[in-house]
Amino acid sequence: MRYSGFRVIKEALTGHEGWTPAWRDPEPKAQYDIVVIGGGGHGLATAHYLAKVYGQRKVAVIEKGWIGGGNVGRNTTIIRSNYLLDGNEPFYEFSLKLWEGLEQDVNYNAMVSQRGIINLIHSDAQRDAFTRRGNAMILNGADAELLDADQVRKEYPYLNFNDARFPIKGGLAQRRGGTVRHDAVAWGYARSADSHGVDIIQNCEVTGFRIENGKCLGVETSKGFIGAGKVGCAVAGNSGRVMGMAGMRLPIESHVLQAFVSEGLKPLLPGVITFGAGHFYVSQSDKGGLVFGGDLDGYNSYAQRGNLPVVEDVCEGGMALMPMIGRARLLRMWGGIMDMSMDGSPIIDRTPVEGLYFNGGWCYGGFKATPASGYCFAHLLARDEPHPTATAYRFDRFRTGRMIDEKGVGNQPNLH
């Protein structure tokens, strides 16, 4: 079934009896050409592009829970491509271009809203750094605009411009950035992958890998053994646990990142704002809630919840940026498990085990990278070579010294 406005009208006139399930609920087959572990955004996007772009038909996605129950439904929905380094910026710009055509590609309303993002500037040194970043963005085909304080004030007059500690001196804007409905991304990719013949198998937990003579033959699961010519792992914060079953120790740590939503308010924020003097980012959802987040909890954990000291720290950042946020009630909060790499950049690469491939280490960049991550992982799985925009995302960069340290903070994952 193809979704359209005409379809909505037809179903409204006929009692909505013609709608079909968005995707099937099949039992696993004994053998597939490619099995993707992880039914989140990255795994589903990989399956979609494997089937639609690379013509792979015997593909399965296996998910231990339900579609949309992991990090893809536990984030602050921001998309952008405002990176500095050559290893990152072309990839994230590729992802932003895929976002721009996503709804037509998967025939699903993902509520892509290019409302713009502004990174605020609070010092002369920060202005210099953001000028450099903006130039790097433009050189890689992205859009960037350096704003002075008056231009920011015109768009966001209620920010605390005269704070003695953190005066707002300007901002770096990317007008093509914005937000996307996170759940709809998972549902759209799942529906499209299913329509191209991909089996999406929920409630199917991986319990081990069958590896013989250095080659991965498939996966042991709670629903039995599933054979595969190739296995791709895209499980975000659970990467260490899953790849540990294959005898691999990854250069990744798992940390909790909290997100928050306030009560519904009248339209207030036209775009996304990030606080440059602390770690705070905020946008407003279509329901009116302020959606915001900040730093990691700072210690390793697999729990999908955080602790109160970080709640306090994030709220303090919001108060420093716009004091009126203190009058809003916090409606709910949750945590996602971040796969934090040693240099703050991801890995899309083959592993030493033949037939086993890995996609992870996304740190804070996981949601915004979803389309490009899936496309590049599908390219790697289908052709056994990295996509041109992901050639830097290799395991061996840590051995060869080719780190992609966007922040310049060294090999401490919780700082990236």
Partner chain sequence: MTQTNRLSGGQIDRNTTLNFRFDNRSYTAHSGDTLASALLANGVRMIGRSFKYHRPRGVLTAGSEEPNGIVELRTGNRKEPNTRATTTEMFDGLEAQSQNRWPSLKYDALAVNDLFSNFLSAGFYYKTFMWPAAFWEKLYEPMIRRAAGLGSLSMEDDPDEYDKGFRHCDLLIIGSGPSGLMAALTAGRAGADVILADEDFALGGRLNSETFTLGDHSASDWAAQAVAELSALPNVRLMPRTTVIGAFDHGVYGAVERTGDHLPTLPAAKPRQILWRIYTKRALLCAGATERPIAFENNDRPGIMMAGALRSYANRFAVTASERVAIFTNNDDGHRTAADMHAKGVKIAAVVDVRDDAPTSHDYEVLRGAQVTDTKGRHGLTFVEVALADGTTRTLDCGALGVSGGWNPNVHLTCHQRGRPAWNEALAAFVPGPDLPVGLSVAGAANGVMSTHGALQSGAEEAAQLLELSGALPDLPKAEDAPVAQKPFWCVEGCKRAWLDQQNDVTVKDVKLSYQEGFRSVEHLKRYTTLGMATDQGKTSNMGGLAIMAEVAGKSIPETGTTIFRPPYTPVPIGTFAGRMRGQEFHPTRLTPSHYWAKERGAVFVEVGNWLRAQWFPLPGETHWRESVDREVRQTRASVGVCDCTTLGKIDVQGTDAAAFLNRIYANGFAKLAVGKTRYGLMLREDGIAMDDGTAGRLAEDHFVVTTTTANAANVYRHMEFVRQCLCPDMDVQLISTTEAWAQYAVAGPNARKLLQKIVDPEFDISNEGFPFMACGNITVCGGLRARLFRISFSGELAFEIAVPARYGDALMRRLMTEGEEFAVVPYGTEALGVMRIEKGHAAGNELNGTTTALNLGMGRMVSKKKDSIGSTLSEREALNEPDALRMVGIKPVDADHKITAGGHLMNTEGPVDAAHDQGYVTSAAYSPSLNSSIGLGFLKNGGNRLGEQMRLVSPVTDLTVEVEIVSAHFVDPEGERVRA
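By rigid core we mean the largest C-alpha set that fits within 1.5 Å across both forms. Numbering follows the first chain given and starts at 1. Here the structure is a predicted model, which is why all the values come from computation and not from measurement. Shifts are known only where both forms have a C-alpha. Compared with the form predicted together with its partner chain:
- In a core-based superposition, a mobile segment is defined as at least three consecutive common residues whose CA atoms each shift by 2 Å or more; between the two forms, just one such segment exists, spanning 162-165.
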Contents of the next structure:
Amino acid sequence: MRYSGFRVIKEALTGHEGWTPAWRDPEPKAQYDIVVIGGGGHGLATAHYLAKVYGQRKVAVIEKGWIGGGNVGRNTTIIRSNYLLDGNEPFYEFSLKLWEGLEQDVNYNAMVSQRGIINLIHSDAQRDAFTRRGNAMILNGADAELLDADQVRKEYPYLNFNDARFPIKGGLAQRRGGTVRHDAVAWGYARSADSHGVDIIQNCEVTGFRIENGKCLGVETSKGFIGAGKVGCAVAGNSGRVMGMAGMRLPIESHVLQAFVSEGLKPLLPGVITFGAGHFYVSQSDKGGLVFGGDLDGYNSYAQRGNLPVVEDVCEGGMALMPMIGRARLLRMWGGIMDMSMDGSPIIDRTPVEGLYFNGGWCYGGFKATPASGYCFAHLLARDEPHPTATAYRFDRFRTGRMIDEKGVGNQPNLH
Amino acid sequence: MSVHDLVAITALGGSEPCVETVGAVTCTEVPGVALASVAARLGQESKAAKALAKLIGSPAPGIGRTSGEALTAFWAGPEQWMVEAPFETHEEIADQATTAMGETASVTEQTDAWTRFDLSGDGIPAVLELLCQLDLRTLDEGSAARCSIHHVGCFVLCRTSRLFSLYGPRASVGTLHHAIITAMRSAL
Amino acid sequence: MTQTNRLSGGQIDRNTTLNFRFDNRSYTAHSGDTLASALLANGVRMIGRSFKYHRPRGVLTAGSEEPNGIVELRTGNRKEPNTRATTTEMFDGLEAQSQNRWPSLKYDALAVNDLFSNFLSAGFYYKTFMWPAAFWEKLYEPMIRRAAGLGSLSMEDDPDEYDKGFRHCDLLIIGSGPSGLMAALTAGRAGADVILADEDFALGGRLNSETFTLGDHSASDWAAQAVAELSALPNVRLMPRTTVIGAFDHGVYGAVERTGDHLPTLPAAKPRQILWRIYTKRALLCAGATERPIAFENNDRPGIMMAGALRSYANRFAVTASERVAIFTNNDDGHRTAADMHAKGVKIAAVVDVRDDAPTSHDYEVLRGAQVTDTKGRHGLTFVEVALADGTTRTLDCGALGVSGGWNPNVHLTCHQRGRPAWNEALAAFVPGPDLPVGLSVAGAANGVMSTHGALQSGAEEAAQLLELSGALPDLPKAEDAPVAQKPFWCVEGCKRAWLDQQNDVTVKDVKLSYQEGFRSVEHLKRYTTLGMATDQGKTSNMGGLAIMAEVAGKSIPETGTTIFRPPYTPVPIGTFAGRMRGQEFHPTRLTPSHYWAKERGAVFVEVGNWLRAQWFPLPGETHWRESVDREVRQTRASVGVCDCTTLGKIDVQGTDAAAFLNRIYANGFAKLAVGKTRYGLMLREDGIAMDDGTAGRLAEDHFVVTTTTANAANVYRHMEFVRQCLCPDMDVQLISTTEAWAQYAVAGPNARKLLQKIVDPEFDISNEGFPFMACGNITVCGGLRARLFRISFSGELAFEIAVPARYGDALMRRLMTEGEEFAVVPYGTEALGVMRIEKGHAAGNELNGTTTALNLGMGRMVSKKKDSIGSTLSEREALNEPDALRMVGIKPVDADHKITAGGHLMNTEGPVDAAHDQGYVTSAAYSPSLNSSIGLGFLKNGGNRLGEQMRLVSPVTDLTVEVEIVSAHFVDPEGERVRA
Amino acid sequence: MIINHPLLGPRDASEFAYLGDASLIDRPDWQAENAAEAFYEYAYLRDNPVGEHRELWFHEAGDRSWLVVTRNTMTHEISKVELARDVARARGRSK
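Moving from the form predicted on its own to the form predicted together with its partner chain:
What follows is the entire complex, opening with the chain shown before.
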């Protein structure tokens, strides 16, 4: 079924009886060409591109719970491609371009909303670093704008320009950045993948890999063995747990990141703002809630919840930056499990096990990468070679010293 | 005693210590204190404790405790203490402690690394509960605890139930003082 | 206006009349009212509009679960959007506005949405607004966004203060109803440290809303007595107006005390709210239960309320929503409301009970086996339609309808650590599950114990058990002990536009459509329909949605899923979580010892981490910062300058293994450093990347003073403790930070020695022979003040760093200035410092950016291969040692009038300008008054072999391209003659 | 979270700085034949377990002790807290 305004009107007039399930609920087949583990944003996007771009016909996505129930359903919905390093910037720019055509591609309105993002600058050193980054973005074909304090003030007059401990000295803007309705990304990809024949199998937990003579033959699941020519793993915070079943230790730790939403408010914030002197970034959803977040809780965790110190830290940042939100109320907080890699950048690569592929280490930036991650993982699974924008995302970069460390904090995942 | 002609200022920048009273609690800046850290050398822990005891005329304080009278010491970390004494008579406390400790410990001058505020009067717990996480029920006379006050690392010493000393890093003293005074105004 | 709906009795103070305004009309109320009770007393039923369809909304409940009765409270910069009228304590002069309506509450333009509701079904926006693509941001989204949200912020800074604090207790009791009070009495009498917190301003919970007795007392009198006893116990702390918002790890609870919200104005210096972090040994949840609605057609009109809420308003607040009230119930509790209101003189239109065997009454009509099928009343209920048991229909005139679908235990906090509630068939409700937060127990209605006697008993028992009390439990007052069984009745058959989530406008129809489209898990249902996403977190709506999903799926409710809740229990102002850490107090401010002096001199300050440092010292007549900075540089290089460098981290390293320890910490060797000497040291992270640099001076065989960069002081100290305690536990090393103990000043320039000789006591020889470059030692100054002297130079000039105890720093700076007058000494700030270090080619934070190696920094040879130092092994990895690895170079514009930009990228003169052809980047740039040219430092591929090469510096983001020449990074005195002079 | 410091008793986790897996104590021998590979694994590969995790915390706003905390990564329950120095010695580290 194709979604359109016309269809909505037609159904409204006929009692909404024509709407069919957005995706099927199939039983797993015995064998697929490609099985993708993980029905989150990345897994579903992978399936969509495998089917639609790479023409794969026998693909399954298996998900231990309900699709979209992981990080794609619990993040601050920001998209951007304001990266510095060569290993990253082309990839994220590719992702942003895919976002720009997403709705037409999947026939689902995910509300890709390019209202812009501004990273605020509070020191000369930060301006130097953001200048370098803005230049890297432009040299890679993305857009970037360096703003002075007056320009920021013009756009966001209610930021703290009067009494700031760390005055705002400017900002790096990416006008094409913005937000996307996160759940709709999972649903849109799922619906499209399903329409291209991908089996999306929910409530099917992987319990092991069947590996013989160094080759992966498929996965053992709570719904029995599912054979696969190739298996791709895209399970974010559960990467360590799942790849551990294949005997691998990863350059990844799982950490909890909290996010927050306020009560619904009349529009006040057009774009995304990140505070440069504290842990706080914020946007306002189309429903009116301020969606905001900050730093990791900072310790290894698989519990999807955090603790008060970080809640306070984030709100302190919020109040320091925009003291007009003091009387807005925080409505809900939740935690997601981040696959924090050792250099803060992801891995899309083969594994030592033939036929087993890995996609993970997204740290807390996985959402904006969703389309390109899916695209590049699909490329790797279909062609057995990395997509040109993802060649740096190799496992062996740590052994050889080719880290992609945007923040420059080294092998301590909770600092990325 | 040195005879130099440089005039000290207090951490808050005054020539006289700052004193402020809210309700029944008074907060006093106390610049007249000399401090040295004493850290036992590896394997010399018991000798160091003995030397320290001799210096302060009282057994070396245990974990989280203070002891001594004219010279006092409080526990600062594993095998590490701070020795406090009146500045007037002990400006060169580090030298004095070094002599007393001999080879048993490393001594480091800490006098101006820290600034002390004394809180005296009734209702101090109501102020402290707005400042630090310490379980005030467990702080009795002679307790010494390190904690964070408004993101500033501090020592809190309970002299008596009506007198507490707070040590904070000298450079952050404005922030600490502001925190104490606003908490006093809020709680009292 | 008179309070037309005011009844007799109640717990309000009729002697105190308070004035308040709602939507610019004046009303009166009494002390003890909430805004909701006061509005109802004044006959105001409609107080807001719903989110999507802009349907009229009135008060639904009498508590914090309220989804409908939300207003903008107060005015100006104290405006609080989305404030629940049901929990807003009345004060004199209160002002409130309805919200989500335009131009007025009564005539709201977007009420038209209700007419088009069929087109605005659940998730309709996912299916449309896609063509043409460009229209989304230009047309569709702005339209949607304009309609978004409920209340509005003032857009002005919040003027109030908030505090944060910490409390500790043996037992935290959450909720002060019968179970909470009885638990507190039990624990308090036994001497335990108890905190009893309740979100209400009156302790007692539902006891304040009921007419039954406890022993010989009315329920509210018993509660008042218990509270009086508890408040006399020194070990019990009562915290009314305090909402426990979350259960966090290891018995830490967050609680928000509203210390000022009930006051017309805050007393000076007092906080509006306090966030308490309560550290508990044990906690007992006595949060009671939440009444659940029944879904029926048009069940959302103002006047349709929860039956228990109607009862609260009548009994506690002496208010009825209407003079004529009907009840719709599936359980006995609904009848209690009818009886109580009847006793207060309210006309009961009828009690509609879905049960055929419902109890009857002599006082009013009970319609057994009947159901409410529809309602009427545009801005408030006027009548309800009832389908009777015999199949006929009847109309009941009434201005209020009390609905009771039974009660749900309030399990909110039991879910905060992701514990799932368990289904209780007898109650047809979720009760706390097995995975409670550690240390938490649940008593009373929150645990499914619905009778008052049961609540009292379980409160006492749980408290005794948690505290391991021995001996008999306290005597319990005699209280009602009616058995409670709830037969579920979720919705009237065939209803469609029957509201589940009244704030977000989610109806039974939406849930069914969600199922039809495959959104069948509870999580999908919530996200697709927005059920339970409103400001009440679905306290009254989630269960109904789940039940309907279960029904259409043909599954049981527990098979369909559970609803879990996340913190906070009720929404919390962001300001409360921030406390005092805002504005200038956001982070601690660290001042240097010369700060007050510098301020007197008119210095301009800059934030460097938490430090404030003098950036430059403008003189009268200097209009541009460059004038000041250039002067400071020139004068320092020409004569002498002084700079406060106290902010550099200083770590005292002592012990017999101190040298061996530094050998491990630094990439270069320290074992052989002579006493009285200082050495530059480069610290690597274990991954081989440069971490920090600084100097270490050896004051004695077993005593070093290490300096770190300002930014990394804390990291380096932590790292050194890691190495000491975790990697080398048997090294005899002691560490302590002395950063703030010493005021340390750089005295730099050709006249530096001459200046210092005027203050250093004569017995110390600081001549070039007596105190050569890189010497260090203890000295005295000004007639005996202990001091330390280091002959090190960041500026490239003959320079010393002199340190005195911090309290004398101010005096020393003043002395240096007066003694230096004959040399025209200048103080210089961080800008001049930065210019001089760039001129000298010293790497700093911009170069030590966490991705550069010793090799990149031109210090590859410093990494000793002969010893075990942190980072040396991994620094040898292939990619870090490629021939075209980045090298630090100097950069100069070919045309001296052009400007070097930090952050610019280096490109070959010929060829494309893009990322693929990037050759490197500029890290630092400054105008050099010494060279009369802009200069920079940067990293260039194979830079060591490219000196003299011309390149393009491109910075598209600042719209700049400059022809530059690659030169040595040492612009000034490359041979280092000056530092040794 | 609350960490029951072996010397100081219960202290709020916010006073501590977190480093990571306690295996960071087991720094390889720099002169070993396979030192490059051993350091790579030491610095970069992690067990990242669901369940019991031994990890390093630094009492930054306290007594400056490094602690080895045994904590469940799913429930956050802490079952053991030791001074890292004692652990390091027990694991054979010396100078």
